[in-house]
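Okay, so here's just one chain, in structure tokens, the form predicted on its own.
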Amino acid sequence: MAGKILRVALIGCGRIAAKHIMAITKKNSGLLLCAVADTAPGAFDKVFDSCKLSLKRKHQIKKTVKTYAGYHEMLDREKPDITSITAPSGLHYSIAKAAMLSGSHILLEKPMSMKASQARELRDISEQTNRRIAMGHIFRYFPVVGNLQKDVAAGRFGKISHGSVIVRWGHDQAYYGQASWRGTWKHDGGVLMNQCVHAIDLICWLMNGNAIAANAMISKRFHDMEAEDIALGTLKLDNGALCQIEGTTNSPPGDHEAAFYLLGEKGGFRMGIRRGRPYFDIRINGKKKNLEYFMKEIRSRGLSSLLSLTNPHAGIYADLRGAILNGKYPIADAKSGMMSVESVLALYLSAKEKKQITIPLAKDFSSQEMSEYSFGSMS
């Protein structure tokens, strides 16, 4: 089993898909990259030459990948064993319902959808049918990550305090004017949704808890679209634990940031990635702790694990890939989906009416919904 070759399909060939691409066809990877669908003509050649393999490699993959208009054709003909999601957010869900209802297992980017009620069906169905979904959360296949929420978990940091998450992605008008449904409430939300939902994934699994209570405000300050570009919030967990989020895409485009804060009551850590570097300073009792944990990274994971900021994609499909052979769960599974897009619109709809919400909704919600919301001026 371990040596078995799962066959991948992708669906959707924007600027993403070429880090899914590099991932699947990379050496050793256990993976063949065996159909793609989009409905723009050339689209997967345009992307396919983003990526950088050699000639002869491009070569070798081109002959085993066929090109579909539309994505249930190539789910009847291909039957993949793992079907990969790239296309715009508003299109998961239905994407994602039918390819694991065709027999099949899903990569799917973030967010899992833009409605509660979907995110818990895409959850229901994984389990029915006994297909793993691994969601697009990178920040958990980050090094050294997995060993702080583990130690977190056990109590090494003693009772956590608070944490807290910045992420200042910033886009240039040109990045929300390249495809019309950029920024739109419906198909991909603002900062919080877009850029922020992975991140929010990743503070409430470090600070090991689930968050139950929502409040924020919104803003659109710089941006012409119809989301937000700015938010701030908090998010309370069960564990009694708060959570500070700050999210926007007014920063200067060349300069992205994604910072994490925990505090416990026996030490805590700040770490993050700027400009593509990341950046680690742990500290339990007062002790520097950056060191020993470099060498407990290297110990489970191996060497190689130090260099996958280069394209986390990678640990992603490695890990639903052993997930599958082993009857296992993804490290960043169907729940992490479904409770990270739930936190996000609640904190949207605590924007919208003005007061804590509760988590889980007590009804259902989409972003879709947000349209209505007003930002006034931007001046």
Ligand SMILES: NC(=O)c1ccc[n+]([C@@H]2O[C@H](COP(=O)([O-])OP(=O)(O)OC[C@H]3O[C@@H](n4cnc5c(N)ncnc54)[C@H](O)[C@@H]3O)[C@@H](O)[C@H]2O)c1
Second form
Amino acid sequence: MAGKILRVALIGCGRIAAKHIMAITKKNSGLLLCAVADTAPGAFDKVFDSCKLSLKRKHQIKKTVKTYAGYHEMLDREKPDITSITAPSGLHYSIAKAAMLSGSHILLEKPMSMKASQARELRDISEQTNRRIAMGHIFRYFPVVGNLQKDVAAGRFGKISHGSVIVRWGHDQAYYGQASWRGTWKHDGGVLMNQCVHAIDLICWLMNGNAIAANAMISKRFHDMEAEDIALGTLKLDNGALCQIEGTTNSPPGDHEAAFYLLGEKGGFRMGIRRGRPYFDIRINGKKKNLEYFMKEIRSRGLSSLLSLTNPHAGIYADLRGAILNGKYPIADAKSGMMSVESVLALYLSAKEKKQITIPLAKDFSSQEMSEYSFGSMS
Ligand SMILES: NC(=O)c1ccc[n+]([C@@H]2O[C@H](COP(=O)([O-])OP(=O)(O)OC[C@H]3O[C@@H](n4cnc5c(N)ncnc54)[C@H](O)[C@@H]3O)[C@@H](O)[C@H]2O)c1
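The structure above corresponds to the form predicted on its own; please give the structure of the form predicted in complex with the ligand next.
Below is the entire complex, every chain and molecule, led by the chain shown above.
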């Protein structure tokens, strides 16, 4: 079983597909890229050219990959073990459903869906068909994070007061002009649904709770798009802890930052990544514990885990493959996809209705319903 090669098919050959292709075709991944589908002619060739692989390796891979325009035909013919879904967010639900019903496990990029009921349905289909869903929630796969989560859950940091997440992931207007789906309420959402959804997933997971209430304000300050480019919000978790969220794409594009802070009775941590450089500051009872967690990481996941920052998707694929072969669940599973989408939708609804929203949502809601939201004057 350990040496079994799983066949992977990929749907959507755009920007993020390069990370997936590199992870799937990595040496000893135990995976084979068997097919790709994209409605845009030449999309696979373009993304494949951008992958940093030797010419010899590229030649080998090209020989085994079949290209399709339609994903239904690809699923029918190829019957892949895993389908990777890297198409625009508004298509995630229908493609994920079709892939699982055709018998495939899936690696689904974030966000899981744009509508609360669709995320729940995908979770249910995964349970009914015994197909695994691994979410593209890369932050859960960063070094040290998993050990911190286990220790918070085991009480090492004591009762949690609160957490905070900052996502300053600047994009210029040209980013939103790259494809017609970007920045639209139906297919993308704004900074909360696109850039923050996996950060919100991570902070709630680290805080060992599920969001039960949401408050938010959103605005659109620098970009010409449908959805928001700045959001400030709060979540209350079922363990009583509070969580603060700041997300924006208005910050300078060259200065990307995702920062996480947690405070417990016995200790806490700040960690994150800024301009591609990760940092940690972990303290328990006033003592710095960085080295302890660093060593723990090397013992539990090996030195290579520290290199996973260059392509965290490799960690997601290894985890999903292991989950499939060993009958387990991936680290970023269907629940993680569903809860994070519902939290984002509750934040949107709070901004729209100007009131606190409880989670699970009392009524179904989709990002598309935000098209009735008025930002007022942008000046
Ligand atoms: N986890 C992460 O860190 C991360 C990072 C970037 C993007 N993403 C997610 O990945 C997804 C794709 O983002 P992107 O930046 O690569 O977008 P993109 O626009 O660059 O690529 C999307 C591709 O999907 C193709 N496509 C559209 N409709 C299709 C269909 N019906 N069948 C097959 N292919 C179709 C397009 O032609 C395009 O090539 C989004 O959901 C985004 O949120 C995740």
